[in-house]
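Coming up is one lone chain in structure tokens, specifically the form predicted alone.
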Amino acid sequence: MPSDSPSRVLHYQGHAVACRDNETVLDAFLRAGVNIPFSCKSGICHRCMVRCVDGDIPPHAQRKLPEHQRAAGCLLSCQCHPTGPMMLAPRSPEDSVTRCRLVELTRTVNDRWRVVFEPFSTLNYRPAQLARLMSAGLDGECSAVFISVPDDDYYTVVELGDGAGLPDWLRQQSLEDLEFCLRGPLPVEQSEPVTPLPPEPALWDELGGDAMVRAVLATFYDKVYADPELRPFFERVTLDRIIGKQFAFLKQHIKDEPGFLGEQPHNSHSWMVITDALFDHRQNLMLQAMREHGIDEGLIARWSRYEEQFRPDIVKYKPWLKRMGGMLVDTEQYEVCLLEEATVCDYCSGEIPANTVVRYHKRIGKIGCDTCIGVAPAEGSPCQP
């Protein structure tokens, strides 16, 4: 009878599954009751495609995928026989690339570019969803918004994002029969926040209690603050403060002990543009920290569920407004201020003389000069939007 191999543990959405000899990732997931879409089990339909965040990908698992998906770490779980431990994640909307044929390119009355096209395969989208357009060679990406209505409009229509100029591949003299690619559609904000998992107090004690959880978080945030991709999100937060906040957040959700006073993930991350790939990168650093402290793989999976559950509240492709009761509040605004005393710009450290009109960022509290923030209005008064 085949035996589970601890050397081939698969982490996926809060599950830890030990893969058996000669077993594919898909078969291991199905045996363990992991919910994963699949159909043909022969590598043709690609429904079981996942992304490898960490671990070695056997070449055969990517053989039937296009180059851009192989480069993103995608693999077919029905074709993958793991050779070691792997951290896997669901396929991201970023991994979906559709080839299209340009029909028309026009300038709108509000000075935007409208792109009318015909996709080579079905696009499932809604108006106002985001996408990224790129050349047939998968470069020159630009942001776009769907404005057509599926089933009602013969062609698909998008408008390039605010302030977006034409990329080089759309500046060709002849656009007839031009082919390009569309990445997405990218998800939009949920109408309701995530419903948290029920507490599991026993897990906290099995992990080792307060001391172990805090030690893991200290190791994890050391990695985060040394990481060039994640460090910018914590520019104005001290290491001790973020460790304390995350400790209180986890203790409240896992052990059901109140004490967390901060904002919930939707609001605290509302301004952060965090892709699935970046969220996976964050999860992988946490996995490394847990393993460095000798946490059991099963306990790692149970802990990970409490963080993975908030992915829909964190992953986004443009900033969201904060939800304050029944209101939506935009904190990514500048207020116009007339300075009474001289100061320095918080961005470039250049001198700002007294009686100068500047802009003050409402969320981060930084003052910027004309060069860093843009030209301030000619007339200023005490701070006003």
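Between two forms, the rigid core is the largest collection of C-alphas that superpose within 1.5 Å. Residue numbers count along the first chain shown, from 1. Since we're looking at a predicted model, the values are computed, not measured. First, how it differs from the form predicted together with protoporphyrin IX containing FE (HEM).
- After superposition on the rigid core, displacement of the C-alpha of E340 between these two forms amounts to 2 Å or more.
- A movement of the C-alpha atom of C45 falling short of 2 angstroms is seen between these two forms when the two forms are aligned on their rigid core.
- Core-superposed comparison between these two forms: the C-alpha position of D56 differs by less than 2 Å.
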Second form
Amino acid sequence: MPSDSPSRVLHYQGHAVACRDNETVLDAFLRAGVNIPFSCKSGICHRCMVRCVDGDIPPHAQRKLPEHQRAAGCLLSCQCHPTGPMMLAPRSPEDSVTRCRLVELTRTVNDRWRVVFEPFSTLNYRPAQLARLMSAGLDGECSAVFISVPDDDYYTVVELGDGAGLPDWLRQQSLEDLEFCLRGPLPVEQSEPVTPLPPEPALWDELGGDAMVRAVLATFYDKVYADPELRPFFERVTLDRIIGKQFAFLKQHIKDEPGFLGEQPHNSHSWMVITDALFDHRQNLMLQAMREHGIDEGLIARWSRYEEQFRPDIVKYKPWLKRMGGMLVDTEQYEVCLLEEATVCDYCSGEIPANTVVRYHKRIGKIGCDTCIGVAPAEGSPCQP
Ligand code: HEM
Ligand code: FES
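Would you generate the structure of this protein in the form predicted together with protoporphyrin IX containing FE (HEM), following the form predicted alone above?
Let's see the whole complex now, leading with the same chain.
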């Protein structure tokens, strides 16, 4: 009889599947009814590729993948016999890299760099979608936006991101037939926010109720605040506040008890550029916190689903506008106003005298002196002295 091994539990999108002896990740997922694309089951089509966020990757599972995918932790699930527990995530558009040949590099009238090229394999993109360009050796990454229209234009054309200079690999003497790589196209914002899962009040009690959820969140946010990649997002948020918000949010969604007074994930995270890989990293810290509190793997999977569902509202590659009623509001910009009283600059602590026109950042509210972020106010601005 094949045996389920608790030491080979696979976490994937809110599922926890115990892999049996001699079973591949793909077969374990198919047995457990996990929805995962696949075709050949023999390492050729790469449709079953997933990314390992935590755990050991058996070398055989990466044997047929290029270096950039191996480095990102990608593996073929039909070729992977796990040797221990693994946290896995779906492949992300970040993991798709296409080789391209440069045709032309030009400067536009508004001083941007336009790159005309031929991809070596089909790129399914839409104009205004984002991508990342990098050298053939996969370094010097810079952001770019698609300009061409797939069916109308013979070549593919992108413009390099705002204010971006040329990366070194595009500054060479001879650019003729230069090869480079394109990561993406990266996903665009969904037109509708996520429809949340129905509540599961029994789950809250099975987890251990308020006390246990709070204890896990406290452990989790200790990890987040100590984490070099996640900490910067929380610069202006106290630990108590975020634990309180997250607790009320989860209780409302899982236990169906109203009490969350805050913004929905699309808006609260609108300014945060959070890639799939960073989202996975956060979910891995959550998994560790739940395990440290001895929560059963099946319950972990059920709780995780309530977090995982918000991925499309949170993962993004450039800030989004906030949606407020029917309006879109850009909080990532500066406004100018006339300061009636003297104060100090939030950046350099230098004095700003009364009756000065200052700029402040709309979301974070920091005021800057002329040297730090100053500009002359726009013509006709109400803040004009
Ligand atoms: C890498 C992933 C994530 C990062 C970096 C992140 C970061 C943050 C930060 C910095 C805040 C504080 C915002 C503020 O007070 O201005 C916040 C709030 C919040 N986050 Fe996340 N978050 C992530 C994932 C999630 C997920 C998966 C959920 C869903 C369960 C979630 C739910 C919330 C909620 C409910 C709030 C409170 C919103 C409010 O104050 O009104 N976050 N997050
Ligand atoms: S299913 Fe084809 S490579 Fe795994």
